[in-house]
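The chain below stands alone and is given as structure tokens, in the form predicted alone.
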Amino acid sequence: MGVDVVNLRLSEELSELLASIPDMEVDEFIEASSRPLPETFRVNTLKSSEDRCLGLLMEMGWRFERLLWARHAYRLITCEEGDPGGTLAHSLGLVYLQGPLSMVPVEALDPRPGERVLDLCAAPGSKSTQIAQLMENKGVLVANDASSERIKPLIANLQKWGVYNCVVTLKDGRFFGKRTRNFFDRVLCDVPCSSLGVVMKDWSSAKTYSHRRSERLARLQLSLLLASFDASSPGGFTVYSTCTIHPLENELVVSELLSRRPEAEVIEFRLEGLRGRRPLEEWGRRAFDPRVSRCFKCYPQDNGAEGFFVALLRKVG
């Protein structure tokens, strides 16, 4: 079921925000946010070959097509078993149900077998299982979260996915910037955000939006990004990502990182079949570092899916 469009339009502060974003098509955003997300999934190549998994799914009555921008990923067309989340394939960890744009940050990070990788805000495990899969269970993955409640489904999903190269930690993410400085080859910093790019999943994030909350989140996000970047090794990579459309939590955070860490560079990346748009150069009387234009940004109306912001950063050295 999609978003309650009436309730979405009643959010006064969100309406003001949308009107203030120069490249935002408000009607198109509301229409895209009122539609349900496409059902997409990854097949688990840690447990079996991709062809065998796909063959089993077809025998179970799944029909699907390949998702172009993510490895081992598919868009579900039909499932004769009904809800795919209640199927045997899902229970056995042969598939992971994940939003189509949610797969982009890990594709940008591009983890490799044998590396040391940190997922700073890992729960409930969508991206950690994706990282471990691309690492082929080789190397070390540290999956961290600050919430003792959220870490429970993280552990369950890692176990169900067959991940055994992973250490799960319960820490404030800022810990890693101080205690593991220059250690990780790659770091994923998928931060808590205002979730304005995924209101089709839960319209309460639009109804309860407040600018003050985004300001608080932006301060937290910057501190987590600084810690992530500091934890990456010279020559290593950090991906910063959010599922919001807010310039305060996206362009501004990356711009602040660039001003505080001169050894940071932004790497431009593009993924096949994915529509994006140029990040803003300024917003709300704030001018952003021009290198922010190399980040990836999309709104829900661009791909008929989530709105996401992804920055691929490299530590020069």
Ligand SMILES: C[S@@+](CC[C@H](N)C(=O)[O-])C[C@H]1O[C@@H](n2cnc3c(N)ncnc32)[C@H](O)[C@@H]1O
The other form holds:
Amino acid sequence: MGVDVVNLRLSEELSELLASIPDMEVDEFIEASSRPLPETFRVNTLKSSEDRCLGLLMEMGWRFERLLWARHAYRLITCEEGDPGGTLAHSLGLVYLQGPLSMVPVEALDPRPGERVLDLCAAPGSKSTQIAQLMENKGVLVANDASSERIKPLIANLQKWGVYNCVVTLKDGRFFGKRTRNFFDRVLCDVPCSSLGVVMKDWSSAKTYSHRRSERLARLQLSLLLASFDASSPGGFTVYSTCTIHPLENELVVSELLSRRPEAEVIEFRLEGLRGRRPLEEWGRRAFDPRVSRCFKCYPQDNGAEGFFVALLRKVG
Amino acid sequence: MELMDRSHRKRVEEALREEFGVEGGLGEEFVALYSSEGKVRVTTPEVFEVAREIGRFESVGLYVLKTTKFGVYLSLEGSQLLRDRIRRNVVEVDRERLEVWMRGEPIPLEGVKGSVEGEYAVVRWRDVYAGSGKVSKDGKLHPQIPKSRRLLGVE
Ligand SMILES: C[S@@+](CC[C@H](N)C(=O)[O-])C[C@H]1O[C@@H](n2cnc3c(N)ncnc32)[C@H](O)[C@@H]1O
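Could I have the structure of this protein in the form predicted together with the named molecule, to go alongside the form predicted alone above?
In what comes next, the whole complex appears, and the chain from above leads the way.
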């Protein structure tokens, strides 16, 4: 269900933020943030073949269409019950319900069978299950989170998805930068953020927005990104992602990483059917590293879905 | 979580053969781990090695079965993983019965396809395997679906 925010007033601080972002169309942002998210899902190719899964779903009364930018992904048109989360297909683990833009970071990461992959902030496991699926259960997936509460749904979701090539750890993500330096072929760093790109899912992120909190988050995000990058092997890849529109948590964090890790390069990627926009070159009297422009950014109004920021980085060597 | 020793693993694999005709045990490609409450998980040697290198971990691999005094229960994912090697005691149910099963309720075996010798059977709908259960005297198969996995019935 979407939240009707059209009639809700934005806080002064949030209004100021939106007005300060040069490419932000404020009315369109509010309008898009007040609409329900399209319902999208992945089918479980670890338990059966994609065709068989789709056949079973059709038999159960599901109707859907392909989502262009992610593998094994579909947009739901109807299903047997109103709520896909309460269906037989869902409890059997044949489908994973995941927002359409939330599938982008793992598509950018593009994990392969046989690799070593780290998901640094993994709970509740949407992206870990997506990674395991693309790895075809081959290689090693380390799924970590720092929250002892959120680790339970992470373990449960990996189980339901049929993942056996995984280790789940409960650690502060910064542990991995030193302890597993240069170890992973690919690292996903899907950090905690102000969530201003997913207000349609949870209006509280708009209500609780504060500039100071974003500043604090940006410091944590940078340290998690540095740890992720350090844990990746020479030639390996790191994806940094947020579901917010805040330049401090997006452009600035990547720009800082680039200034502290000269061996980092940003790789541009494109996904079919997805509208994105160029990241900012500067904001609030801060100029960003020009290479940040190669990152992917979209606002809710661009695809009628979540707002996301995704950077694909490679360690030269 | 401990690595299962050879004799323990052999006993479990023997029970799998007896109950469901599974040849080849849990699979040569897997290491088997013993966790709390008689639960057995499988993963690959490579994954287990990395887990050990990291040190403390919360969980590793996939929960496939539970050993009890009376026999072995396959989890939903365990039965799906071993499906090509399960030869005996598989009952094929229709969707309605699968829904009852996934609500955690016993299903009558009357009228299902497949025969049950002994006390245990695996439930299957199309090529989806949904774990195993125990047959009661009144001819019903009782599931072991964890609460968190259950389909909620319409009130
Ligand atoms: C955006 S959510 C991750 C969503 C997840 N990747 C998914 O797709 O389901 C951010 C996560 O970061 C975790 N987190 C917060 N601080 C952390 C830290 N210092 N180290 C590791 N994880 C942390 C939170 O518990 C939260 O689960």
